[in-house]
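Encoded as structure tokens, the following chain is the form predicted on its own, with no partner shown.
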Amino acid sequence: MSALGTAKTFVADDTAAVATFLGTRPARVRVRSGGSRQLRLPEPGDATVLDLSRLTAIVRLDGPDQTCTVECGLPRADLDAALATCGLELPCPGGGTLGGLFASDPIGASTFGGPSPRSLLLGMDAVLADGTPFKSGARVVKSVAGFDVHKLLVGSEGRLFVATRLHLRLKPAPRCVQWFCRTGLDVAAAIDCLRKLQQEPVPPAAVQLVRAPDGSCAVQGRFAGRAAFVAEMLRRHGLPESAPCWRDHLDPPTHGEVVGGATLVGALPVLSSHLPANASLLWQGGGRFEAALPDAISADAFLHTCANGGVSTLVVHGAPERRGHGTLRDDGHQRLQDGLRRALDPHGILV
């Protein structure tokens, strides 16, 4: 059983409870809401788990303003259901809880230049590692509320502070949505299809390339907008209609690992050529990718190749001792990350 499963747990009911708990100066703390992405983080060891799963309220839903305020333990599916009744949507991919989605930001945008968790986060209520509550940003789109400290939540994995409420930007649900899936492609044909879709003045609302372990590829996603526009895009690109199809992540093979990174569509031929024949690949339209490799040796070889090509990658799912292992980050990026952690969590409480 993992250390996470045997660790002490504190279940918080609200922001005040989180502040009180952190104010006791616990030794080490792992923040968890739904827990669906915990296996993609390093093991917390003997850290106490701060469980936010009871923070599930939709505090405010302003249809005319197209904004909402939610607690971080709210499942994405519950928010989607509530927004559907108002003709609205949160226009970024990803499941789990809202806190986990924004703190991990594992997918980014679903299409080139599309909205992502970072662009949709207007503000938050949060607590520093020493128990100090604070607020950043605002509940409205147009605001001059100071520095965008709340943007630091995105991708922080809960290691800078603990967010308890999020203020989010929404958009109207499209008039027409149609999913598509073009299968049976080789890598070159799939990439050619992606390039043509990206060159459209209005690209797909979401798009992915999926390479199966047998080497065959699929391009899948959805168009959104007026019905005539959607039909024309499908016809122009020869895209078969499909049931809803989207993959947030790849699962590791038995004894294997998933490596994640980001790259442009133009680098996909080289990236794919360096994968073992039985590896799978998932490339998101915003540039993030995951590769599922059969074992640690294959993963290390792929990491080495990516490093030589200037692509930053790391193990995002695998054996506990291997998670986070990857290529060296840019020196400036690393200094910034270390500086933020020293400033916001000088005692290294949040792990």
The other form holds:
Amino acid sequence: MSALGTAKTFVADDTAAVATFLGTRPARVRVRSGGSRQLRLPEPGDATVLDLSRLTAIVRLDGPDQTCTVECGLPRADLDAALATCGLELPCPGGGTLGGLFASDPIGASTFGGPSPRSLLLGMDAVLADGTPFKSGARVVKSVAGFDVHKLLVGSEGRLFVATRLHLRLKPAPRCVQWFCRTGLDVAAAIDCLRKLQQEPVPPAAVQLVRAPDGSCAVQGRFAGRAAFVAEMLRRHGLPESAPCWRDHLDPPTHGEVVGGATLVGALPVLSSHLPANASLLWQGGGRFEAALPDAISADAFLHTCANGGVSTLVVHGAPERRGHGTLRDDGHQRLQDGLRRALDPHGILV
Amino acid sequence: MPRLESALVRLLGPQRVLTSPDALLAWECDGFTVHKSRPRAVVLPESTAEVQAVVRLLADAQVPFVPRGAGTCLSGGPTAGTTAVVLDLSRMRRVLRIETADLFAVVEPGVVNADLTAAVKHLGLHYAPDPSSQTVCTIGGNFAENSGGPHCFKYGMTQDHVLAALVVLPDGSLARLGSPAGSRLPGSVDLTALFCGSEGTFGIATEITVRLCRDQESVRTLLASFATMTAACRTVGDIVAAGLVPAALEILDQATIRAVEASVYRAGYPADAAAVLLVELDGPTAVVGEEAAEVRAAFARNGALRIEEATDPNERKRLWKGRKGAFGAMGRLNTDLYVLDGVVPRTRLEEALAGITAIGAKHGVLMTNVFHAGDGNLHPNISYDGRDAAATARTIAAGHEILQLCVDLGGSISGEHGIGTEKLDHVRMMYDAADLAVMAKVRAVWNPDDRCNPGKALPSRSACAESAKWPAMTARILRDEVRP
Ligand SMILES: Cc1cc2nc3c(=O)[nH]c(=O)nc-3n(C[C@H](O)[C@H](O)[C@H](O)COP(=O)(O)OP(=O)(O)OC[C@H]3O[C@@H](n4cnc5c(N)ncnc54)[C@H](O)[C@@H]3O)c2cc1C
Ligand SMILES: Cc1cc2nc3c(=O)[nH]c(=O)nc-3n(C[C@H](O)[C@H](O)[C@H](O)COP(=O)(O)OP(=O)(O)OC[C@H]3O[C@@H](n4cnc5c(N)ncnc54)[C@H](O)[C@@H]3O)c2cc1C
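Starting from the form predicted on its own, produce the coordinates for the form predicted in complex with its partner chain.
Below: every chain and molecule of the assembly, starting with the one above.
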């Protein structure tokens, strides 16, 4: 268990409170909204927890315009319930709070070329580590005024700034949704199934490959749209209907680690051939994957092979000192990423 | 020849380094003709290595530079100050890789948008973002501007289609952003998305990896004319409220229809209509059929005067011809055309258009409107005589008020054309000093000494001549108006 349970905590009620708190120049701060991801982050040490879980307002929900503004501590489930009443949805996977979901972006898109938190984020209100409030983007569906600083929230894991409000793009809820799950496949058959789905002009609304530790694979997800289209797609691809089935993440085996990365369908055969026999794999249609490996040694071997194959991977769940280990990045990219952190939080307050 | 120019010639040869004032004329502005300036020199690199070598030379000499694609930008983005060197990337136009299984292509920045689709058409694929300038503009320019187009309502902007890029930074070093598997590398933030829309101020993209889309089974294009603009806008609202997501939802007002019908872009639009609405649906044949029936019902509910539907590719081309040729047709109305670009929430389109008409009348300018109605992205266009200082000043003043109106209605000062030099004075309508300071910090990470496209995208507090130049030019034009 991380030190978060016993850490000093500041609970903020609004943007002004966040700014005031950060303006007191705390030495180290860990941002937390729902808190469900904290076990995947480096240990916060003596940091004060900035708790955003009371920022739960839906500030604006403009159904006809298909946009909304929410506070960052709003649970995703609460937003989904509000959207359902006006026939809309936020078409990206993920749970927790909106702030946590966007800042961690654990899944990306759930289908080939599908919407991701990044593509749905129109703008934000935020506060820099030194307590300066600022905004970026707009609340309309299209704006290219200024640089897209708000897009930096996605994947920032609370290390660049603290977002307090998000402007989001919504989509109409589909008229018909049908989940499917095709089980008992070997890796080659599962990849073949994905390949065919990928070539559809209208691919599934969500699709994933799950490989169990015994090597058996399932391709599951959902088609959405008009009823006749959904039925035709299931028929065409021989996909059995199922109850809702979707996995956001893999749990690490006891003493094991979860390695995360991104890869194309085309690289999946090689990737899975490098997994030890008793490892599991979860590949999301947007390209992100997680592999659960039995121990740190096999995780290191897997990271090494991925790096040699140009696949970007890192430890996302393991012993605290191992989290983030393995990241493969181009020097120029690394320099820019470090530079952004230094520019926005020069004293390294946000941890 | 000055030392720098000699060194550039040694690097690229005399044919690919232009320095004479006559030769530089073609680079003195982009599609925003209010701001003009001839650069110090233009170079025409043909590879990443050449771009790097030129940029290193310029870094050593501390000379500013400006990347340029086709120069179709409408906000002054690629227009260079007199001390800057333009890197014209139009010779880097190879499609380097096409992946049909994983649906992506790697291209050089000078590849023309429509040429990419042409290169993959036989594979049943296309590149989705389609600016109306697509037969000329480049993927590099699209990436730098985060360009949109009529089909972005359904398919998203350029940012949603760029997966990765190789970038030459202003010190001449390279950075690889993103990967074909996703624009954000695991454990990182999305630098590819951040670069997209940075208007050439973060570096020069020399390889761009873009997503390719499968062609849809069926496309249906419908056109309805209306007696009022209100009815056309309400129809858009009805279509969207029904949960439909057409590929395109475009409106042309009466003045635009008349300009189109009097030009070579004549498409047979009813010249007496107050507005026409073009709706394109794509998808599986059966689905598109059902959706077309719903769209027709929305037309009828809102009292459409005439409804046309393309039944073959030629008809479809005809219905689009007027929309695609609208800017060309408006260009005939006077010597110059100021294409504005603002966004309002879709639900406030009617209000915005009424306000725009009033502003046009107040300033006595000839105004036409053609816009991406689904996105609330307006393009009010003012035809004026750029040789007449007072007319130019009235045009700029009307533009300023229109953008303020968009912001007041909860929108943005640009949906797709960017800030460039044109909107440096307008940025503060949306952002305060703290917001701009954060953006400047982010830019400084990429471009620390502001030599890469200086004086663009962000208003500058610097006294540097390059940065102060464009607002000063606008101010001079506006001052001319009040002179007796
Ligand atoms: C019950 C439950 C269990 C889960 N288990 C797992 C699991 O085992 N593995 C897994 O991968 N995912 C898991 N998830 C999903 C995962 O936690 C998601 O990333 C989730 O979206 C995080 O939301 P949160 O509000 O809990 O985030 P938090 O844990 O509060 O924050 C997530 C990250 O975002 C940062 N952050 C939060 N809010 C902001 C903000 N406003 N501004 C800037 N940064 C911010 C935090 O600093 C942190 O780095 C689980 C989710 C739930 C609801
Ligand atoms: C008739 C007409 C219709 C138009 N319709 C649309 C439309 O529907 N939607 C839309 O969004 N725009 C539209 N535009 C605007 C324009 O076409 C786009 O902004 C386009 O993306 C510019 O591309 P370009 O190759 O001409 O770039 P340029 O105009 O040469 O440059 C644009 C910007 O990109 C930078 N740049 C260029 N290449 C690179 C590179 N490789 N690396 C880094 N920076 C670079 C330049 O410095 C400059 O700031 C239209 C323009 C015209 C004239």
